[in-house]
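The chain that follows stands alone, in the form predicted on its own, written as structure tokens.
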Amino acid sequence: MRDVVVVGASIAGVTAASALRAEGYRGRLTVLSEESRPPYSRVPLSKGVLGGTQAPETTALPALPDDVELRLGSRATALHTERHLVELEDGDPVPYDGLVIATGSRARRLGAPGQGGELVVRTLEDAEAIASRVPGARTALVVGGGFLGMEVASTLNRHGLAVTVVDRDPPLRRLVGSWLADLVVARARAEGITFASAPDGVALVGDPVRGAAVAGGGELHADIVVSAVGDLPNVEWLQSSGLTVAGGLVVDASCRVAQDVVAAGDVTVVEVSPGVFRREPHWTSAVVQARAAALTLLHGAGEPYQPDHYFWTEQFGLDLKMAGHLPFTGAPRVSAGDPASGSALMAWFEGERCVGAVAMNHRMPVVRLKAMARAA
């Protein structure tokens, strides 16, 4: 291959480009980024950047190799697989011999078309927009009690805002299981977080958005309203490509999409059973998948992608590193520390087989934690 193009400068795209060079690819390598800023990590956005305690430039990912061309402000609008061309919104089509699709996802929004003021956390600009409003705000409403929503709530709470989290389901339960979720929620309540249940859904009210209507529960109002209700894979530009899209771009076990095309990261889905597709929109999965995709593109048949079931979140003074298949069922065995104190090493079992492990404010190395959970 003389020309490899990576569409998307997410952690998946940057990892794939670096892996291609590390594996010996010496042809032309181009990374197309829709954003105008150099590639950055999204991990700090809901924490330091949103809270105004971390400068945006500190989020930069390690620089790409010098011989990789990074083209900022280059949004892909269409893919022609038969002609091996990527169309751009502003510019000539980009030809390729090999293609890595890593266009990631965007924040899902609840607001009606044309309704302004809905805040989300997906880009640096998003986090900066919220941070700019924190000094003049007293209250915040976070719609969504998943990892992101709870991290946003924790950050805003730490900066002195009275925060309410509203969701259809009990916060975190679907993600980590009731035992661990209840422990974190109890900690959040102790920090002053208020929780509201909206089993029939939430509708944002006002223009600009100033609150949320909860069926049967009236309206909740706040100075800042943040939606953290999931994400949508960026696949619209692929609709006429002939590639298979089913809630995301479908990849095989080696991250292959089609001849000379691979994909990695939040844009992808894997068919786990006939007609059933699964996404794994997590940082660790994106990195592992990107490396597998690079190997497949170079060698034609790479090692099957093995999901890395490792997750990390930091909220309400709890640093939670989790390995294994979420959610965890029942109560864990505590190997060290005391969960009530906020520091513990815990493991979940099915019979005598360990299926998950959590280090809560504990210095267990990640590699050992994964091995403990048989997720390494």
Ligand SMILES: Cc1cc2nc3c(=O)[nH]c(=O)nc-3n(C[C@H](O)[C@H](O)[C@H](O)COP(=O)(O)OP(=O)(O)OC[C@H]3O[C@@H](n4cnc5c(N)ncnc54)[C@H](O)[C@@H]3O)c2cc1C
The other form holds:
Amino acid sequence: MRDVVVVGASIAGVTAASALRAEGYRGRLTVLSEESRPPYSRVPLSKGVLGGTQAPETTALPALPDDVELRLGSRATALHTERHLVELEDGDPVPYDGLVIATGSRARRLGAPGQGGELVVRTLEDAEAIASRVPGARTALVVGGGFLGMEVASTLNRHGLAVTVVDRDPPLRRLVGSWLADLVVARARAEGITFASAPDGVALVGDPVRGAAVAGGGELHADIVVSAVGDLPNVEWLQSSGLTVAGGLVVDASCRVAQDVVAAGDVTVVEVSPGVFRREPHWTSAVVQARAAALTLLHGAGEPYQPDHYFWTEQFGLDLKMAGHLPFTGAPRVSAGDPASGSALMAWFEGERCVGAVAMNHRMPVVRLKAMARAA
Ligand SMILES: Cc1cc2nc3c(=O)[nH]c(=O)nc-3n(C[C@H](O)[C@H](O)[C@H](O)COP(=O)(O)OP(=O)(O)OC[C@H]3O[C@@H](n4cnc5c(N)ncnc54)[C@H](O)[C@@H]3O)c2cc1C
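Coords for the form predicted in complex with this ligand, given the form predicted on its own:
To see the whole picture, the full complex is given below, headed by that same chain.
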């Protein structure tokens, strides 16, 4: 293989490119990014960058090796697997011998097409746009009580805004289970967050967006309205490629999607049982999968990708590291600290089998936390 192309230059694409070099690949390596900024981490966007306490430059990912060509502003628009070509929006088609697809996902929006003013947090520009409005705002409405919505609420609240979170489901419950969700929500309430329930869903009102309409004809208004209602894998450019898409690009156990083509990160789904596809749109999954994808591209069969099942979030003064199969059912066994005080090490069991572990403001090393959750 003499010519490898990586499409997407976020954590999955950058990790795959670095892993290819680390594994001894010495041929041409080109990374295509539709973004105009050098690769950066999205993790601080909903935390320090949104609140204006972390400078955008500090989000930069470690530089790619010198002999990797990074082409910014290069958006892939189509893939021809038989001809081994990536088409670009602007520029000549790029040939490849091996291809890594790492085009991630984008924020889902609630607003009607063309409706202005809906704020989301996916890119550095998104976070900067919100941060620039914080000083002049008094109230914020966050639509969506998932990890991202709760982090955004926490950050805006810490910067003095009165924040309401509205969701059709109880915040975090579907993601982490009732016990842990209730604990975090109680903490959020104590910090002044208001929660609104909209069992029939939420629609944005106004153009530009001024607020959200909830069940029963009620409307919530705020100076800033942020949608945090999930993400959509960037697969449209693959439409005519013949690759299988089922809520994301389907990868096999070795991250392969076709001859000479692998994929990693938020763009992918894995078939966990016949016809059932699962996404793991988290940082460590993207890293682990990107390494596995690079090995597969170089060595053929590669090593089977082992999902990491690890995630962390920071909100309302809680640093939560979670390993295992979310959501967790019932109450945990507490092996250190006290959850009510905001610092604890907890584990969830099915019978005598540990199925999940959470370190909350606790110094347990991540590898040990993961090992705990894998304990038979
Ligand atoms: C605000 C925020 C906070 C987060 N916080 C956490 C956290 O605390 N913990 C955690 O575990 N995870 C967190 N995550 C999730 C984590 O950041 C993602 O899982 C990770 O970014 C996925 O990386 P990726 O490389 O697969 O995709 P992405 O980061 O989505 O990057 C894909 C890249 O491909 C580019 N691209 C897309 N289409 C094309 C195309 N056609 N041509 C060229 N380039 C293209 C995109 O512009 C983008 O640069 C957070 C995510 C966000 C948005």
